[in-house]
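The chain below stands alone and is given as structure tokens, in the form predicted on its own.
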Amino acid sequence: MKTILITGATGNVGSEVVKALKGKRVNVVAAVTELEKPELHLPADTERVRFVFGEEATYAPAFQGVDAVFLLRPPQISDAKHLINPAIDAMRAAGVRAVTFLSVQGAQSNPLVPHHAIEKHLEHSGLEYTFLRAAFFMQNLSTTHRDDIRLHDDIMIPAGNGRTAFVDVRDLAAVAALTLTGEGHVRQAYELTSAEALTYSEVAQILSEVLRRTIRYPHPNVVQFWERMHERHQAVGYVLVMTALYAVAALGKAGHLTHDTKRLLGRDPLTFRQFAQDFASVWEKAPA
């Protein structure tokens, strides 16, 4: 049987890439940092296995009887040459067959992002890889910037008017999970989008509808975004990357829509209007 391992599984897609595998025939293997901490994202049967980037003892018992890999770059990490690199390299040593990368919309021509550099090293690893070029994740909005729908009603992102092309989550674990058991999906590079490209001000329209209450767009600047995140305690490289990610949008090129998703699953994507019904808890005010 084909055994998986799933890095990030306790994340917002790792864990849904978990999810999509089971009841197929493999052996899925999670990846986590703590062996001892409870994970309330995974299914309770679920194998895991201690792995930490730049950690590298963690890598050869990780990977040993690996066949495949869902590689997911940790948000906080922007040096791939020094903590994501040498783990890809260490799959190879260990006989990991294959690679499925989450990738992002445009990084074969953006070296600003870590993915660009990731991308470069699989292709040259003697992997078999898969890029799933995804673009902005619609859970975003239900993590990193909940407390700014949650707390202040408003979207701090500074993406300017531009349009900016959304995937749910759950869509691109279903295309990891078939990329990591299917046939045909060697050297590919997919770029997952739902079917419409929205502003962050249709984006506040659609969460106003769905909450019930006015949320806001305030089209913040870079520095604005900079000083809420410092609120947060963000990590300086996460938020460079970030910035990154925004600017383009900002400059009007992260609208572009494929129909990747469609075809490989063979339905429609999932819209942000499903999205924001189905998460509308988590941006519940709490009570008085």
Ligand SMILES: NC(=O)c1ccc[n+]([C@@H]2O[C@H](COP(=O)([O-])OP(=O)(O)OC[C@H]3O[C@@H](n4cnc5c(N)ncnc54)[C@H](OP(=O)(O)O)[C@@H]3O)[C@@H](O)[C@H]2O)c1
Contents of the next structure:
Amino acid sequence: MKTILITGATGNVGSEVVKALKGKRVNVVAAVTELEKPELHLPADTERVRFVFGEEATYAPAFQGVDAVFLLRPPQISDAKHLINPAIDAMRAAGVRAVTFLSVQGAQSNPLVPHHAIEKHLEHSGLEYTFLRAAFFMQNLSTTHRDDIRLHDDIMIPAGNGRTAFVDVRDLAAVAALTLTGEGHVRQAYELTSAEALTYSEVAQILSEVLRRTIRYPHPNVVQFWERMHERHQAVGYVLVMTALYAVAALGKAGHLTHDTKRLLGRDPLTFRQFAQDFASVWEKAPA
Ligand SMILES: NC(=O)c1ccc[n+]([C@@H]2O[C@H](COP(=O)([O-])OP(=O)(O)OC[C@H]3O[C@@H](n4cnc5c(N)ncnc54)[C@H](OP(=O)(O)O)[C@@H]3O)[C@@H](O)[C@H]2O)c1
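Compare with the form predicted on its own: the form predicted together with the ligand:
Everything in the complex follows now, all chains and molecules, and the chain you saw is the first one.
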């Protein structure tokens, strides 16, 4: 049976990829940074191996006997050349055949994002690769921006009236599972979006309807955004990256939709409304 290693297995996307592979005739191994950490997002019976980008001693044992890897760049890592690419070389040396890499929309033409260097490295690695160039995750609203909505009933994102192409992480994971287990995906790049590009006023409207209370989009400027992020003790580097991404959205450059998700899954992608309904409990206010 084929063995598939999932990096970032405890995160938003990786944990969904583990779930999406359950029930398929493959052996799934979760790469985790701490073996003993209780993982809320991983099924208890998931096989685990310790793997840390930058700790080279963890590479060979993790890749031993692995046929395919789901590769995810942790958001904290920006130096792909020194921290991710050597791991790709170690995969090849250990006999891994194929890699599905979670990239980002536009990575092929934007050398500023770390995914660009990773894509280039994979192209020359001798590995069979598939790129999943993802749009903006709907789940950013239920994770990074959850407390804006939960505690303040607002969305504090400096994206003006620009439209954003969203994708549900569960659809991404379903496509990842397909590429890791199926045929015909070698040297392919898929641009994964849902069928909707929404403004944050529209996002606020959908959330208001689903949560049955008013969620506002106050069109915050960058200073207001930074103040909120500062209140929540977010790391400066992370806030800088978000500021740049939301500036792109404000300029109307983040709304590009494709049909790849529908074509690959053979069904309509999940909508933002469906996402909001499924995750509604995370925005419930804590009991008084
Ligand atoms: N957010 C978006 O809208 C969006 C859109 C397109 C693409 N992306 C890309 O998606 C990726 C983020 O995915 P995500 O949201 O699933 O991330 P996430 O939830 O933050 O999870 C990160 C994962 O990486 C692991 N990790 C952290 N440091 C590590 C290290 N040094 N070595 C090995 N593993 C490590 C974490 O493990 P621990 O739990 O042990 O720390 C965790 O499992 C990024 O590359 C991002 O650019 C995001």
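So that the term is clear: the rigid core is the largest set of C-alpha atoms that superpose within 1.5 Å between two forms. Model, not experiment: these values are computed from the prediction. Numbering follows the first chain given and starts at 1.
Superposed on the core, the two forms differ at P218: its CA moves 2 Å or more between these two forms. With the core held fixed, M229 shows a CA shift of 2 Å or greater between these two forms.
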